[in-house]
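Next comes just one chain, in structure tokens: the form predicted on its own.
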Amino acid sequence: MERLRSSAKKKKKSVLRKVIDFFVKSEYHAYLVGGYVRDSTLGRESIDIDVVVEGDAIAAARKLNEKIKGKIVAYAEFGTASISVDNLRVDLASARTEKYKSPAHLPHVFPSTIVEDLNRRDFTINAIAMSISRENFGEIFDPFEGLADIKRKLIRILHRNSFIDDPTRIFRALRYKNRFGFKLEEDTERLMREAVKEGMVKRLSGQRILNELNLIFAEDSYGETVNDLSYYGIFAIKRNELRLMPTSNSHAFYYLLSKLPRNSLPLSKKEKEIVDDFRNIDEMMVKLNKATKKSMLYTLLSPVAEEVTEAITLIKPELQEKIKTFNALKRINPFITGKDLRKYGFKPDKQYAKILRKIFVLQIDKKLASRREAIEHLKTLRKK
């Protein structure tokens, strides 16, 4: 506990000893919650400061950045703000309850004490305060005893319909069992594959299970994690489809990805373009595998997401000069461009890139010699 106090207490410029100055000096009941106070008891840096005030946190939040003049972002309907400053987060809430009407929705708030906020949290690692109040700062609360499943490595939930209420948290739960090297309560670890077998997960909006698998790719430790997702049933991906995953993590969540069902996430065009591309990826590098022409290099793999491509050099080290040629082919100046096309009649449409595509492997494989004899073939094109 000393640790925690003595945290919040160096670095007399920081952000965190601004806020916790002001806070002390104010007269508003304030606490440090969630991430920074679990962190500090791990002795490990936390990137953002979460503030819980019991009261009006968006008016708080206005004064304290008249001291800390950062950008400040407020959000009426949650009671909630954040103030950007010197590469960090201040995030202030106002103290509040939650219920939830259905399984799996968001919750309605209400305002509340401390004790009640941190009743509302995923797992008692989380439901940690420390006061940065005048009267009682240092004073710690931890109704649920998560500093002691700090101690035991444990990650506990708070409630028995936890998993039910918000399934997120089933993901934030493997997250931090592999950020931290944890293990699951034995309640909790059942308890969540109960929420699975009753398809909890698949009552979340896509977007929101996207936004917990962008979270889990952020940790370095999102290998363990996508095993988990694979070993609980959360998703059905066969685990020796993981042994192929690549070894990056922006390759690696294309990979998970592309071992989901079609459509069941809010992707850009260009992330189900990469997506659909990875599907293929076995057939593709079984075929890679057996090109001997360059040109057979070029067919197979200029259509494809250029994430594609990199990953095959992840997965199959044993591919990588095939890879280094195609890529070396791409450097090559084509006798034809879009332009060429435009000008001897050809309309634009989904024809160009596979016409260009195919005058290039050509040239590739020396059956066109200069430009003159790629304009003369486009001719014979044309005519047909």
Given for the second form:
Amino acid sequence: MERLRSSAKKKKKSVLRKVIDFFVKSEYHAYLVGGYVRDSTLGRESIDIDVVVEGDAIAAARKLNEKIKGKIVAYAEFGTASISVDNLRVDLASARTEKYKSPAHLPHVFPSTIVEDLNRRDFTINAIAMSISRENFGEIFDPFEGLADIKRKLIRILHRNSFIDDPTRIFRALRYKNRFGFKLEEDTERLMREAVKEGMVKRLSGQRILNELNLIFAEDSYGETVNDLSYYGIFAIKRNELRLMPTSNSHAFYYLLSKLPRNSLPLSKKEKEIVDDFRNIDEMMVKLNKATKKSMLYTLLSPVAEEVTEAITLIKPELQEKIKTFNALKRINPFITGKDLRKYGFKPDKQYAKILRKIFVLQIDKKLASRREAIEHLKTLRKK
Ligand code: CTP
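Having seen the form predicted on its own, please provide the structure of the form predicted together with cytidine-5'-triphosphate (CTP).
Every component of the complex follows; first up is the chain already shown.
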């Protein structure tokens, strides 16, 4: 915590300094909380500064922004505001308590004090506050011994219903565990297993699960977290099903989604197509291994999403040459284009891509030597 105090002092004229100056000179009771306090204690950089204000956070944010002159966005329904300045974000929230009407749903929110606010949080390491108010600047509020847990490298929930109230914390616990190389505290681990067993994850909306997955895959430690998702039975995936997971966040993301039940997450049409292609990636690699002719490579790979061919080079480096050859084939100008199909009376539909692919394969195999020959061939197709 010394480090936090001194880093707050060192960063002269920094955004943090200005935030602190503003609150110290104001009448507000305000606190640095959450990730910022945790990361400073761990000696890690944090891009966000989280401030909790006892009172109207939006009004405080507007006044603060007169000093720091960033871009402010207020969220009236949540009583929060964000200021973006110098590639940093200052998030201000009103201290609040939450009541969960039913498990796994968003809570009802009431105004409160900092200690009550800390009570509603997920883990002890995120439930530490440091006052930036005039009368008690630097005072630490650590009601759950989060600082000690940081030292002991433990992820610990604050109360036994935590995972039931908010099952996204199951994902969060594993994300923090692996990000920091911490352990789940014994009771926390047991209660997490119980929540999983009681089907709490299934109670979350697909959108909330997808948000958590996006956060997991934004971290370097995504591989360990995915293994944990399997190990703890959060997703019904066996560990060996993950053995070919590509070593890049975005490809691994699709790979994992391809192991989940279809339509369980609200994906865009494009994402669904990519995930469907990933479902066949094992089979695709077997076929690719056997493919010898250039045209075979093209027939196999041209219908699938680019993300899949990229992933293959990561999963099986020995197939890299074949993917390179395929990419070179894509750069060849085809004799026939969609424009020709229209000109020769083909109705625009799904068949277009198929026909173009077929003719291009003949071109690759040198069975069609020129555009003229290709057009003659096209005419014979129309007659059929
Ligand atoms: N929080 C919580 N329960 C959640 C989500 C968030 O209690 N399901 C609280 C935690 O106290 C957390 C704070 O809200 O510290 C801010 O959440 P978030 O921005 O997601 O996390 P950070 O702590 O900023 O950590 P990071 O962004 O580094 O993961």
